[in-house]
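Shown next as structure tokens: one chain only, the form predicted on its own.
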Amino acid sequence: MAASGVSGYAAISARVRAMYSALLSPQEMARLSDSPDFQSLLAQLKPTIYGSYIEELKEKELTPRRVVFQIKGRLAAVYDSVIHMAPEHTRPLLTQLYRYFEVENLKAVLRGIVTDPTWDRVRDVLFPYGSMSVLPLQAMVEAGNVSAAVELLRGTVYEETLSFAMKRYSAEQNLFPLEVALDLNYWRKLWQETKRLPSKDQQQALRVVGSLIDMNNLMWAIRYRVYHELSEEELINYTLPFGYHLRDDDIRSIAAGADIASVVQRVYPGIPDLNILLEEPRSGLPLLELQLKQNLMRQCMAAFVGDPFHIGIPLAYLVLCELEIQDMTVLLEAMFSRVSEEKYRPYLLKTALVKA
């Protein structure tokens, strides 16, 4: 059982800092992005921390989807290790953070049931969550329809959330209410677990968790207004009424039709070409989200500066691991599809930053 206080963080802080040093540097990411083709990229990945995961694949399995699935196994292993090393009072928060991938798996299964209900197709897009998840995902796919699949979640932490949302799904036959319900429930619980921490840990955790929540909530609000043209009431209902720097008033302003750029500029000052990004949302919003993720990266790197005895360091490391795999996914898919460098390089997070 992990101790609390400085003694409880001594071991995990040293271990996480060692794992942090094994993350790919911006220079290494740039070198990977210079690979001439997909096979060369795989060869360059072999000496990295991802090499052993890729080597488990047979030659015919070397596709972006399968390789990404394998390297996500590294993230699953990291979560398992960090959660078990962490002081006991922080484990509910870390476990809830990890549950993000379980929620994503649930949404992928629901989409699979609607579009292509075969387990072999759905399985390859799931996150390798491991033994920490006991959800009957294969049985859900094989149930053949959404209602029967949701019934299989009785007794799980998702039963109440999905049972309520199923009323709207049944009326509209649209997965949107189910996915929104899962997302909002996840982030509410993550916020609640953060707020339960003692003062010092809570302050450090908010730099990471709060930044994550702000980024997601802001992008939801913008997309709901720009793409989905939701009513003011719907937009408010489908977003979160709390945040770190993003306030409920900011979300309500966007919902009411206020200038989006002014809200973004207040929370994230200094974003270049913001008005241009918002004028061309189809191309601009992905680039805006990329800049928000780079801001999140900076927040995570800042956690490693100064006092090492707090939950912010493990949290920051876990988020950085996920962002690195997002970069790897962009690279693998671009190389396999022979996308030109000028098209994919702007979407690489790490090459735009200097590692702290």
Second form
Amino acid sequence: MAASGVSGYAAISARVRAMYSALLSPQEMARLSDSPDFQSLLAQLKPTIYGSYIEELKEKELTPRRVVFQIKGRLAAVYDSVIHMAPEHTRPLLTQLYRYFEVENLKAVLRGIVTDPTWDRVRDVLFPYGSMSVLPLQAMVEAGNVSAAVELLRGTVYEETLSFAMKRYSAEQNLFPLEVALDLNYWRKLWQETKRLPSKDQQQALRVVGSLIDMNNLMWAIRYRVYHELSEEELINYTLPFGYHLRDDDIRSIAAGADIASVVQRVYPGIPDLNILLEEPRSGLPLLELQLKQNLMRQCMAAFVGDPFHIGIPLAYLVLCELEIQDMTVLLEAMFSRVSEEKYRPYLLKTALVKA
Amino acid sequence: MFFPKEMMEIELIVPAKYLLAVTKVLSGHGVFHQADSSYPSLGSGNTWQESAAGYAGLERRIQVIMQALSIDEGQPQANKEFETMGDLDVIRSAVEGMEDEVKQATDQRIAEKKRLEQLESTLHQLQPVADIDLDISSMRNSRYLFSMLGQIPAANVERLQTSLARVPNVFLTLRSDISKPVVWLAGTQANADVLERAARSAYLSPLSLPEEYHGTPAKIIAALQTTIESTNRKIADLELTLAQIGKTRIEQLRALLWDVHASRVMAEAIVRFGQLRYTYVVTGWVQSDDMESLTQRLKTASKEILIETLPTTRSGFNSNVPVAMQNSKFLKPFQMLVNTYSRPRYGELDPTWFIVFMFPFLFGAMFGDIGQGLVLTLLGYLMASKKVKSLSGLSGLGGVVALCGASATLFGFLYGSIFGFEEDVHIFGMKLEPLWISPIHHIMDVLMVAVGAGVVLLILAYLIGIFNYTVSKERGHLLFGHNGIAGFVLYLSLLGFGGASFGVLPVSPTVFLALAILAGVGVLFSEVFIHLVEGHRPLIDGGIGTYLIQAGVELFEVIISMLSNTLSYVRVGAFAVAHGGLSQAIFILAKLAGGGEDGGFGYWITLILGNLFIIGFEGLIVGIQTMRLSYYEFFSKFFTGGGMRFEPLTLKPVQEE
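Alt. form predicted together with the partner chain, vs. the form predicted on its own above:
The complete assembly is shown below, putting the previous chain first.
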């Protein structure tokens, strides 16, 4: 019988809470963003949990891309540790959640093949997924074309998904159908794994996984309508029919041309100035996404309150770690490119959360 | 015997002119495990790297040719000496010649196979509409009707239907495959664009029928089947051609492959040498027994070579010392069980000997039956001896199965059970009586003995752990580790407390409770004490609060796992009881099959099948339980593992351990 409840979660809950305390506080994040330049930022990062990852780089390798690659190593280590500590019945869900980065790697490799098929360039933008992935990414890049690269995925979990999408790629010579197919397949499997959990775990997991799905699904629907101008049928087919608060009716309303702001307002009643945000989508949508991420962050933090013996805490911690690394990426890129403070600060999730 | 083979570290300074001769000695006898000494390097390491890459590329190309010709790699000739490294240009031109010879036929075979795949896919999609008496091409060119037949990912079927809710259409699933259902979508031509976009976005892949196929689906299916047959014939012809090429080239290809392989191994070894101006530095590991013969061979190859050897101690973590196990052929199957868990470290006790006794003992105790044990012994013998071809793949496990069978037979005598019969059984005129106890009739006794045996095994495991820490001189872990003296005292005092509380031991429970608290404090602060003893600073990583929460939970976990590890051995008794119970159930079924009588055809057939079921199914479950008890309850107390495998350089293929 799978260990659950107190016996299954006592150790992981204590350890995750200990690791949670090592996440950067909003005040620390604010201090980091006060750094005058890239070098000072790196110096400030040294005493943090990311210090040991950055120290592995030589002086000349200290570029934002390399540093971000290194600090993603922390997220990989966290996933590895949490998956191994977690009760056995929850591991398929955690492994599937982690697979997000494998899917992103796969998409990056496909983009790399189309734009600049050299392994040295592609490698730096990949996530250091480690031994849990068996995808032949280097061989794919070296294959030189998308068809040959996808052929190398025979026997992997992606073979079937890509077999249909490749027919469209061959006809359209566009990566869009491949990427959408990979995304849909990933989120469907994540949802299925969540639904397989026993009721208490499922309820807690839905708070985190469901919120993630809501956020992504909503942003897809809005972008498909605003940027891609897809037909109602296409938009429905390219989105997911499930979610936590977001219902399929909401997606279908957006697809049918309903007012986006009113749909978003129903699902996320706390978001202010929605109409203003959506008036100018090009600048407004990134800010809307930021608000949704902050909402997700709050959901994850709320998982730490109350009964600690469930899968919600490890899941929430993993998502918080990832969001922190997104913040770090923004900060590192901005500092290196000397972007002015007022331009990048609104995009830092943690500091914005304090203000909110 | 109880530790991996003794190793010596060796460092060589080789004059450049003797480079190849020395490399040949090092890689030719399977005794030298190379360590990377390529840094720092002054010389032309890149040239050797290029050569190694060149040989590796050619080796791969030869393997591809052999694969295309269905030739296995075989073995190099037994007395073959690889004197020199092959000339890259000569080998390359030989490989290119053979590639040209094979290429045309293999390319054609690939193209025909791809075509066959497409034809079969088309056939698969048309089969569900085979009965429709309608010209397919007329649907393709229909003026008013939009129609699309094709395959779609199963997960998208429902979504596509949802997306078409506002468009008049007919959507039918013609074939409900798990992954690739065949569907038919139809509507009016006026909505063709909407329907087409919807279908495309749901990844509906329409049937693309080549122009030459027309008429009714039945007619097209017949034509497709004819084409499939002719394509299969073409593929068979091409395979015949390739087989003929293979027949004439087999010896040449194998010889070439092993020459290139040997050259590649030597070139890769040289890449890992440290290169100075006129000399090369080579480091690695040799088993002490082979040291003398290797030294002599090296001195014969080069009179100017400098050889320095360093003995290796078993203390410390020793993760960089390769590990060669020294067990006899008889113990190999059990060594495989140990290696599946992990390879011992150099300074660590090899638990193979313990498993040799413990594994069959636990298995036999759970599966005690004379008849079924003898069947397993015979099966194990047949597996190990490779006399039955279908069992030869399992030869590695033969020894384990045979010994487990023998142990089950022994316990069968102790339990008085043969093929499930326990009462009124006579063997050679003597009544079969349990020499010890019948588990099904003394359930509580058997369970108590099982837990007692578990306690003994766990105490043994703790003692081995303490021994390992002593040998490796890890004083901190020895004194305060969860599986060191503090953990052991905690376990004993908890046992003592339990025993004294139930009046089994004539000592006050308070004494054991005090001991347990003392040992518990040791375990609680084990990290601090270990850091203190081993001189690590800071004593606590992170804050004291975090540490206390974590250490508290860990102590709780340690105590719970002591309890669960001990109680886990109840399963030994429980399975012994269940074995008797399952046999009784088989007898009831047999009696029903025999029409209420103990005899007759139905009775004996059911009994035989029931016994086979018990041997196969219960035997497997008991095997898994034994492995679980060995790995999680026993090994986890003392066995760290993580040793690096001793992989000597060799020019010929090596047998797996």
